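The chain that follows stands alone, in the form predicted on its own, written as structure tokens.
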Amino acid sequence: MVQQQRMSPVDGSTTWTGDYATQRDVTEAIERASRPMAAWQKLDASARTAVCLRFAERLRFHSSAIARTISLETGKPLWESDSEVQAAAAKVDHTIDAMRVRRSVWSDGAVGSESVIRYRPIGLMAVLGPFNLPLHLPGAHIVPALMMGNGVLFKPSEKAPGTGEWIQRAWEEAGLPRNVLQTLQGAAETALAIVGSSAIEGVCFTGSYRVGEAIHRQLAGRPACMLALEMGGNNPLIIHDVRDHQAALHVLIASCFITSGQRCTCARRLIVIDNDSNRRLIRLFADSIQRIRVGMPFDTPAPFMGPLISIEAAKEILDTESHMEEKGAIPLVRCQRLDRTRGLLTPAIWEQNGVPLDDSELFGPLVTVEYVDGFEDAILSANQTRYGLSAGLLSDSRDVFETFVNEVRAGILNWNCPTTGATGRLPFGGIGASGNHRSSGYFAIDYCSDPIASVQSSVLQMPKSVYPGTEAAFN
């Protein structure tokens, strides 16, 4: 077998050596997660919640080289890296609560006999991890997984493996039995293999809607195998009226910008509804966003944007520009290729001038303008789309904003904030394209166990009455 490498996007080092896992590593992996798993199963909740929270102090005392690792692997600036270790850590402590708010044995107490909720685990599940936030988003799978008890086959994005290395040595720091959780590296064929196994009893995605619609396709005629899936956005921010412009600025970028414009909740359409007001905003955005910080994840001072995770993903931005050039858009701000490494691009606008664009997920620092006439304008805009990840709102009205609330489909819609804000105390997903009605976050727990209902009662006793017709039974 040929050892596989990952090539730095900062500086081209390799930042892992090793092999990936073959359908018979696959085979053999679950063959021994069978005893441990059914062990994990039976210990206490209060157990099981103790390993994950010696978890989330292993992941904070190696924040330092983790955060490194990521920055290394995906390009993003060291602050931001810092900052997922720290989300990653604190899921911890929201599933902890998400499991005594929705996961709780819950008993009505009723005279005579008593109505019972319990929870019980799905069993062994994949998760399969993405590579923007490699740490963060398999983490919101894994976490609430084992705290309710299953078992998980883990394999990172190939563009992370050494992230998905520190995942797998912070739950073995962390006390985990042996082999309750397994990383196995590996690209598509890897995943194939993961996915078509029958022991697999869930499975949990986060990446592209191209791969998670051919994980579905595999999963077809299995309805027994769980799958959540969690997916692309080509996401809208409309623009309706606000005063202060440097606050919309700072939801501009973040929303458009943030991980150098690679996060699935990045705001893609910016609909501005036309008037002075906010013509003058895109052009302050436009002059604001060529003074961004674009530059390596260990520089001083720090970027704000790094490199794309590669020269491919680089140049299909730099593609789409062009494509977009042919049909009739506008540049407003180019992307621009830096010299010190081809994965480097600075942050671009382009006006749609009436064009009609691709209805798909540009993954990278382009964001398209289109002005509309009014309101019920910029919602029909919103809505053409298959996705339906994030939405975002800039307007001074509240009225505004609960019409937007009610008439955008999306799963997450935020008001004045960035389409990047999120918080692990709320439920993580989309429609249409973007999921499958498996939201995560604070609701990842409720995918990762089957509630069980019971009525029992402790004494075995005949009832007051008995059924019509069977009187004569009893005598």
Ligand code: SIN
The other form holds:
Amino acid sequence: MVQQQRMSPVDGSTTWTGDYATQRDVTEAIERASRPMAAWQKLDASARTAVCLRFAERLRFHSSAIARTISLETGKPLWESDSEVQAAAAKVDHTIDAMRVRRSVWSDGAVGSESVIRYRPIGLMAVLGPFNLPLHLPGAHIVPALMMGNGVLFKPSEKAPGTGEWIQRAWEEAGLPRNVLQTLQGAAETALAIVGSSAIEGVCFTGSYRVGEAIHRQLAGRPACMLALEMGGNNPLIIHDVRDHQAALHVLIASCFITSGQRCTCARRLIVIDNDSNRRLIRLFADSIQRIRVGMPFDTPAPFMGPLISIEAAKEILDTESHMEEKGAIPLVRCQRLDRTRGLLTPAIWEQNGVPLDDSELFGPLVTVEYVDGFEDAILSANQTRYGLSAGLLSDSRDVFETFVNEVRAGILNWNCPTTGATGRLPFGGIGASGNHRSSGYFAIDYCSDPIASVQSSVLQMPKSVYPGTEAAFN
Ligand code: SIN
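Since we've got the form predicted on its own here, give me the form predicted in complex with the ligand too.
What follows is the whole complex; the chain from before opens it.
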């Protein structure tokens, strides 16, 4: 078998070498999971929670090394990888809280026949991770899945296998029983083998619509398999009317260009109500982004944006620019490729200029601007997408926000705050082509278990009356 390698988008060094899991490896992993998973399910929830807390402690202990691996594999600035490690560790506390609030055993306390809700794990779940937050986003499924007593087969992104190994290692150091979580490295073929196995009872995926839809098709005819899809977006940010242009600039930069625009929550379309103040704000934005530091993750001083995940990804952004220009869009600031051997791109803004653009999930530092006459037009335009992950509003008016929150179709609707940087204290998920009604984040705990309803009585006794027509049966 040919050994696989992951080359760093930062310096071309080999960050990982190994084999991709085959169909046979997947089958063996499923066999290995069966017994330890049954024992893990039987453990008291507090014992499982203790392992999860130790996992968070191990992440914090190894934080510098893990952050370095993330940066080397993804190109993200080190400060950003550091904050990803902290978010991944904090996920454990959020999940404990979510379990208490949403998944505690509940009883109506009635004497006689009592109504009780308990929760049972799904079984063996597959978690397929993305490259952009390769620690935190898989963790958003793995932590609740394990806490609820499931077993997990985890396939990290093939672009971040080393981060995947860190996840496995931190769980092992935390004392998770062997084979309750197994990491299987690989690309599409491995994912197909995992999802295709009838032993898999739940699939959690974070990534593009194209892949999410393919998984959905693969699972057609298996309604018993739970599927949670977190897919991309073509996210709008409406600029209504704001006095503080510096604060607006901060929201715009964080929304459009964090992680070099490679977050599914990034704003892709600025929809701007046409007036002098907003035109000034866009000019300020266009001017300021040319001074954003773009560089390598370990540079000092630290860059805000690192290289894209691959040279191909950078090429795709440059091709999109050419395509937009052919259609008649106008560059306010073009992407510049800073290094031919790396995907290092500067941020770009294009004015749409009345040109209809593709409704696609772009993953790079490119945002479009469209001027509209009023707020109603802004809402119409915001909703002109089949996606619905995040949307933002910059406005000094609460009334305008109320309309925005009622009328814009997205799972995340932020006001004067970035569209990115989802908080673990809230659900995370989109509507339309961005998801399948399985919100993750704080609500991920829900799809990691089934509620079991019981009507129960410790004493078997005759009811006061019996069904009409059955009286004679009791004489
Ligand atoms: C993502 O899922 O790509 C990003 C989540 C976020 O930070 O908003």
